[in-house]
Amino acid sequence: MESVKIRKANPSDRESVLKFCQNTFSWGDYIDHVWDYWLDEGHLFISEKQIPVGMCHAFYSENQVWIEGIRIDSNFRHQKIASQLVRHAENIGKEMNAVSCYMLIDVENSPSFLMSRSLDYDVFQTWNFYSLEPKITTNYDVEFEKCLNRKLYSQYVKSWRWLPIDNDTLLSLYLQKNIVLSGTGNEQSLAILSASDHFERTLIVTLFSNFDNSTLQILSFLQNYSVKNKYERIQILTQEKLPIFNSLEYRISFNLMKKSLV
């Protein structure tokens, strides 16, 4: 069997890669929207057999590796190419003293799930994705939080990456008024807001929903906040099942997979 070479991507790979990515999902794929961003960030890897046959991107931060965008040409699947790409990203993480590695997999994507399990990843958490339409509202009761219990809130979602909340991140979120709280005591719900780095006018919300009434207050706030700040899309990631709310739509669920690198 012809060996597979893994290398860094370059701009000339774009056309070849997008050709085998265009029908990844029933609705297409998003790689064409993020390719240039990932190329600029670095750590965009290509598997090559004379031509590109696979790709993935890795993002390194605060002792962890985030792996995303694993794509394999359908003519070259079942050859462990995805596994080789993941191991390549992990090895770079180990050289950078990363202690853990994460990836997000659709709960119904059995091939990717089995691949991750074969590489010793475990289901760390399960997250639900909801969409919400921006709308002018006035009936909500929230406040902006200045601090977090990082034992409870250790990560947040930024551009569909589950990233650690360190001191610098917490300060930035606080100064930008991106931590929103509603309710008191055991009835509190909390949301962390971030603008997508890759998609224009898209607000990404990490929602910790502990009580329906306080969650509804935050949802109303998010609608109004998005209109005022000219967001066209609200994407909400949460571990909980959210209450019924106008224009709130459940989309899909994901397993957050985690592996120790030490």
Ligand SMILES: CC(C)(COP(=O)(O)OP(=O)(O)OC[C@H]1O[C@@H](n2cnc3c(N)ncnc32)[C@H](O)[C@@H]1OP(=O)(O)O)[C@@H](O)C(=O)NCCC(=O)NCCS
Second form
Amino acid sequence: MESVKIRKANPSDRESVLKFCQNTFSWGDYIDHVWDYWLDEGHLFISEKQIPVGMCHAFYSENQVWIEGIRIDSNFRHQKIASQLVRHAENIGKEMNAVSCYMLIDVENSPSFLMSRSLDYDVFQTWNFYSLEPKITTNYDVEFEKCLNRKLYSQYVKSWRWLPIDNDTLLSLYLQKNIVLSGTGNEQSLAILSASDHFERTLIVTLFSNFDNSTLQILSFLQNYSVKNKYERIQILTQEKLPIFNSLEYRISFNLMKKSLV
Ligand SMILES: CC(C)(COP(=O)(O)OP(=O)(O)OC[C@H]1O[C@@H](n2cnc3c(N)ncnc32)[C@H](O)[C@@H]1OP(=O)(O)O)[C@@H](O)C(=O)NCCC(=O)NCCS
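Next, give the form predicted together with this ligand, keeping in mind that what was shown is the form predicted alone.
And the full complex, kicking off with our chain again.
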């Protein structure tokens, strides 16, 4: 089999990569929106067989690797190109002393799921994605929280990456009033807010929903918060099934896949 070279992406790869990333999914793809951002961030990897035939991006934080945007040209699949890209990203993580590696896979994407299983990833958690429309509301009972039990809340979603909540992150979330709480004791629900880095006017919410009433308070707050802060879209990621609430719409579920690197 002709060998595949893995290298860092450069700006001139954009056109050839986007050519095979146009109709990846039934709804298209999002790589064109994130390409420049990932290129600037670094760790955007290309598989090349004279021309680019695959890509993936990795984000290294504290002691974890986040792998995203794995795409293989449909003419070059089943040649272990994705597997090599993932291993490449993992190996860099090991050199940086990362202890685990994560990726997010749509529960209906069996090729990707089987690929991750073949590389020893396990389902760590399953997350549901809901959308909610901004709306002026007045009736909600929430508070802003400054500390978190990090055994319960160890990661949050930032631009569709599940990232660790370290001390600096916690401080910045607190200072920006991005930790929202409703209810008390076992009936408490909590949301962590962040603006999407890639999509304009999009609020991304990690929601830990423990009780319907406190969740409904948070949903109502989110609608009003979005109007006030000019967000046009609210994307909610939660492990729970949410109660019925006006414009709240269930979209899809994802498996958060995890592999230990040690
Ligand atoms: C999923 C995807 C990245 C796999 O790329 P690939 O280079 O063909 O994967 P590999 O050759 O490394 O596959 C490794 C293993 O994964 C599994 N696998 C990959 N594609 C599969 C498929 N279509 N059906 C069943 N198993 C599959 C197999 O176990 C395979 O090993 P095998 O060939 O020895 O049976 C590719 O199909 C793709 O780009 N899909 C569209 C984009 C996408 O879904 N990206 C992932 C988003 S999370």
